[in-house]
Structure formats: C-alpha cells, structure tokens
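Given next, in structure tokens, is a single chain: the form predicted on its own.
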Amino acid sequence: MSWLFSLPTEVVFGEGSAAELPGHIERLGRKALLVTDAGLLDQPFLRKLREQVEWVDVFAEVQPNPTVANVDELAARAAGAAGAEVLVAVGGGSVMDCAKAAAALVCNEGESIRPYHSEGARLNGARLPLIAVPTTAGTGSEVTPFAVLNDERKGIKGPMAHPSLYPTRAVVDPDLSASMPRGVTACTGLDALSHALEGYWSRHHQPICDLFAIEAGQRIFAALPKALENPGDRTARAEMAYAALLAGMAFQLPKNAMVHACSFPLSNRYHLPHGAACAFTLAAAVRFNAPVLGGRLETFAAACGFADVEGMAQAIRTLQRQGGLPCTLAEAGIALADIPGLVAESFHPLMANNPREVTPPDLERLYRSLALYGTSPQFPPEMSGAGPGAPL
C-alpha cells in the first residue's frame, strides 16, 4: 500500500462549540470580517455574535451558487479600507466556498478570481486565516480544499482546488443546523452521502478515507430519516453534523467522481441546489460502479445495514422521495430533447476519478432511465448490467 493523508483544518466539534467563536477569533486576528448570507443575519446566534466582536465588516451579500464577482468583491473588501485580518464564514457550502477562495485572493496577484478558477493560474499558497462555522450539515466545506464556484460571464460551475484553500480552523456545533428547513436537510444529507460514496469509489481511494467514508454512511442512513421526519431532534442533528464533517474528510483527497460531475449542468441548467442535483443521479451510479469495485460496495452496504448494494440505491431513492426532491427527468424540469446536451456537459474532469469508464451512451442510458422512475423506489429493470457499455 502506499497512500498520503493530510488534514491541516484544526477542528473543533460539539454542541454549544460556537460559543467560544470570539477567543478563537481573537488568536488569529483583531481585524475579523464576517462572511454570510443575508437570510442568517437574523438568526439569535449570528445576532449575539455581531454584538460580542467588533467586526471590520460585514459580507452578507454571498449568493447561494457563490460566482466569480461575489469572491472578487468580498476580497476587495477584504483587502481595502476593512484592512481584514482574518476571515469568519459563517453560513453553508457557498458561504464557506466564497470565503476561502477570497481569502486566497487577498494575498495573491490580481483583482479576480478567474484566472485562479478557470484560466490555469496557479495560487501562491498565501491566505488569510480562516475560520469556517457551518451552518447546515453536507458540504463538508470546511474540512476541503475546494471552492464551487460559478462564472457567470463564461458559464461556467465547477471546483477550483489548492491547498491553501483549506480552512485553518472549522468550528462545528450540530445546534447551528436545528433550524434547517426539511428540503434543505435532505439536500445537505444526500450531498454528504455523495461526498462519502464518491471519496469511497474514486480511482484515488484511500485507506483513512475508505474509514472516513464508511463511518459516515452509517450515521447518514440512520439518522438522516430522523432529521426528515423531526427537525428537532437534537440526537440526529448532531449525527448528521459529525457525518457530514467525516465525509468531507473521506472525499477532500480522492476527490469526487462521476455525480458531481453530473451535478454541475444539473445546477447551472435547470437551478437544481446542489445536493439535489448530486442526489439526482446518486442512486444511478450506485448501480452502475458496483460491478467493477469487487465487492467493495457490498462492504459498505453491509457497513450501513443494507442486505446488499440494491437495497442501499433504494434507500437513497427512499431519501430523495422523504425529502421532497426531483427524481424524475419531468420533477427535475428536463426535457428528453435536452438529454444529448445534458449528457456533454457532463463531462467535467471529475468524470476521471470514476471507478468504472463512462461513455457518453452510458451517461444517455442513466439520464433516459430518469424518465421511467415513478413515485417508487425501485429501479427499472434495464438499469441493472456490469461491463463497459452494459446497460445501467
């Protein structure tokens, strides 16, 4: 064997952890700007919060698909009269995304993210410090070293990557999810079951993730039902919030596959959020990767409960239904007409990490079996088949 791990992110878990925000902020700087959406301003914590630091500023303007111009404007923020010192981002995956790429510009050369996101160039390695409070339990963006971002002007959504784009410190407390609505609990849930799958099955798989991956699939599956069926259960919550951080530490290094890469065109062409976009083919793939993994896939279904893969695929589809989100190319605003252009615009380089090849007749038989599913959970027979070019 022979595998690299590294986490440079110091993380500090538990209920009530928030509290203790301003002594950590203190030690990394005395100049702090918060980053945020507007809809959390109101929230009694975030309000509480405002009160016991004397911020620089205030970024509040992040919008959920975070672009180009919303990191270039928070540096510039950042970099300019506010003179930041270091960065708290407080909020979800696009909160935290937009906060660590601008915390990247700041100390690096030019007045925009672009040529770093999507034009080759390379970071320095400099940031700001940074200290990401999420907010919702999915993303695990603040145990990555990745920023989604979209760039309106050249239509594009997808990851930029670099080290320094791991946060210096994630401060989790589980409370700070209680008031997430159900679409949106089962949104982050299924975007943390993709992140544990596809660091799983990605080509660059590896030994410390596989355990990262594992472990948080089984507190997905059970307490990810709970959270749907009570938004105040504090026990699930929390599962949920400690499952979501394993899994950001079971894909930050192999890196995603397959759904995420189908989950960009899902995001950028028909808005779909982005946990149910990756959701959207989750279950698909499950299917799909299994015959080429060893049985691999069967030792994480067993892991999670499941009497084998097929039963687990049914749950995720279960899950989507629970959670009230598309699984049908009609509920997802696709037409058939669309699927030939859907299934191009697939092919981001994440596709390379699939464990098994995806041809683009592949990618057109997953989208059309779509359109067959019903209100249940089952799959229709055609999706079963092992084998480059077999059925999905």
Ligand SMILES: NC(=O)c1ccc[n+]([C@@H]2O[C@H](COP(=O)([O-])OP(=O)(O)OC[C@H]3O[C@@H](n4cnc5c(N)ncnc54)[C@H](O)[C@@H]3O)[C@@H](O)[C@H]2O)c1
Contents of the next structure:
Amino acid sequence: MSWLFSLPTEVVFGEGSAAELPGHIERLGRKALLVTDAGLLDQPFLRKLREQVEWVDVFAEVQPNPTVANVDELAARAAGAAGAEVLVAVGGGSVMDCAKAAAALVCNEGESIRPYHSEGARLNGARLPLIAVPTTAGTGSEVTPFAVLNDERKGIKGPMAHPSLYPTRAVVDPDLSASMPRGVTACTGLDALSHALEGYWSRHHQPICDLFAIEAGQRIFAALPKALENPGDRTARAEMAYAALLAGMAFQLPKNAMVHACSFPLSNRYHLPHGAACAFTLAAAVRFNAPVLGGRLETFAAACGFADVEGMAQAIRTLQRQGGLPCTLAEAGIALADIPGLVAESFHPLMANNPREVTPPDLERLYRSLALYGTSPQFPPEMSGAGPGAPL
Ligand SMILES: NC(=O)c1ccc[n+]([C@@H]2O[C@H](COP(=O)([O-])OP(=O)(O)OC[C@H]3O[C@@H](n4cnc5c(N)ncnc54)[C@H](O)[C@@H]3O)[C@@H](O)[C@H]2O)c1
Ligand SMILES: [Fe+2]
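For comparison with the form predicted on its own, produce the structure of the form predicted together with the named molecule.
First the chain shown before, then all remaining chains and molecules of the complex.
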C-alpha cells in the first residue's frame, strides 16, 4: 500500500457559516471581488452578502458551463481598475471554476486562459487568494484542483488541472443550497454520486479517498430522494452538502474516469447539464466496471444498503427518474445514428483512468442499451439479466 493524500484547501462547514464570510475575506485581503452568476444575484443570501462587504467589483456574468471568454473577462476586471486582492466565488461549479481559473490567470503570463486550458502551457503556481462558497451540492469544486471550461472558439469543453486551482478556503453553508430547483438538485446530487463512484473505481484510487467515497455514497442514496421530495428538508440539504464535499475529496486526487469522459460530448452536443450527462451513463458504468473490481463495488453497494451492485444501479436510474433527468437516448435527444460520432468523441484522457478498458464497441453497446430503457421507473427485465446482448 503506497499513497499520498493532501488537501491544501481549508474547509469551514456548517449551517449559517456564510454569515462569517466578511471575517474570512478580511483575513485574505482588503479588496474583494465577488464572482457569481446572474441567476443568483437576487437570492436573499447574495443580497445580504452584497450589503455586508464593500466589494471592489461584482462579476455576475459567469455562464453555466463557463467559457474561456468568461475567465478572460473576469481576470481582466480583477487585475484592472478593481485591483482585486481576493476573489470570492459564490455559486455552483460554474462560478467556482470560472473564479479559480481567473485567480490563476491574473498571476500568469498572457491575457487568456486558453493556452493553459487546451494548448499545453503550464501555470506558474501563483494565484490570487480565493474563497469558494458552493450554492449547489454537487461538483465539489470547492476542494478540487480542476476548472472545467468551455472553449467556444475551439468547440471543446474539458477540465484543466493544476495545484494552484485549489481554493484557499471553502465555506460550505448547506442553507445556501435550499433554493435549488428540483432539476438542479437532481443534476448536482448525481454529479456528486458520480464523483464518489469514479474516485472509488479510478485506477488511482487510494484508501483515504475510498473512505470519503463510501461515506458520500451512503449519504447521497439516503438524502437525495428526500431533498428531491421536499426541497425545504434542511437535514437532507445538509447531508447533501456534506456528501458533495466528501465526494469532491474522494476524486480530487484519483480523478474521474469513463462517466466523466462520456459526459463531455453529451454536454457539448446535446447540451445536457453536467450532472445529467454524468447520470446518463452512471448505472451502465456501474455494471460495466463491477466485474473487474474484485468485490470492491459490492462492498460499496452493501455499505449504501443495497443487496447487490444491480440494486445500486437500479437506484441510480430511479433517482434520475425522480429528478426528471433524461434516461433514454430519445429523452436526451440522441438519435441511434449519432452513436458512432458520440462514441468517437468520448475518448477523453480521463477514459484511461477507468479500471476496465473501454473500447469503442463497448461504448456503442452501452449507448444502444440506453435506447431500450422505457419511460417506466421500473427497470425492465431485459436490462437486468446477463446473457447475449445484456446491457452494460
Ligand atoms: N471543478 C470541478 O472539480 C468540477 C467537478 C464537477 C463539475 N464541474 C463543472 O461545474 C459546472 C456545473 O456546476 P453546477 O452543477 O454546480 O451548476 P451551475 O453552477 O452551472 O449552476 C446551475 C444553475 O443553478 C443555479 N443555481 C446554483 N445554485 C443555486 C441555488 N442555491 N438556488 C437556485 N439556483 C441555483 C445557477 O444560477 C445556474 O443557473 C460544470 O461546468 C461542470 O463541468 C466542475
Ligand atoms: Fe462532475
């Protein structure tokens, strides 16, 4: 057994902890710039925060699936007249990723993040201090060294990774997530579950991250149905915020695998939100990977209260249904004729992290199996058995 664990981000967790943000900010710099998105500006917690702190600027132009142009514009604003000393990102993964990349760009050569995102340029390690305040319970971006950016000019969405992308501090206040609509709750919750499972089955998995992953999985399977059923369930929201944080810690070193590799073209081509794109192949990936994991996925499933791995796969499909997420090719807007193109674009480097080698015919079979799944929340019998043509 040989491994390295580290997490440079300081984490503060608790209901109401956002009230302490002015103190956290003061300790990191005098000139603070708030980063958020337009949809959040009117949330009561943001109105309050805007009054509590004397911001040098407020950047609310982050788009869902943040773009290279968003990052470049934010970095220019932070480095320009504002002369920001600290960035405070209040929002979901989109806001946090945009702020993380911009905080680094300000301290690096050049005016665009593009060379660092997709052209092999290496960040120098310097960045502005950054506080990440998640308002969704999903990405774990508050504790990861990744920023997922969409380069519209090149037509690619993908992650960049560097230790300087870890936020300085994460302030996780579960109460901020209570206003998420049901679809966002479902997407982000299943994104967190994908992180737990992918971190756990990654070729680079390690014991401490495994613990986080199992703990996250247990909490998500128990709390996500409750948060979907009753958005005001404060306990379920707290469990989900904690689980998403744990899941972020579970994959930040081992990294993701086939589910996230497949998610990029699903988001690029069919505009599925990130969590819906991950959820789309998650149950199939559970079935595909289980046989090579030497009983580890059975352990994970049992810890989450399932009789077997198949029970866990079915529960994932049920959660997708409960959250109103697409489960079939037709529901995702994917034609059977699109499958070869989709498969060809799915071989992102993260695929190499998958514990079982994935070939193009494997993925074709996986996508074809998703054509079969009907609208019933019950898993159809032809999907659950072994035998010729059995789904992945
Ligand atoms: N850096 C990482 O480690 C990492 C990991 C996974 C995903 N990601 C990336 O994160 C992005 C997705 O982030 P996300 O899933 O958190 O969604 P998001 O940040 O794109 O937000 C989705 C929508 O929900 C709204 N919203 C957020 N919080 C809300 C709240 N409390 N109440 C009401 N509305 C709210 C936002 O305004 C937005 O319209 C994707 O680009 C994905 O690739 C990054
Ligand atoms: Fe993700």
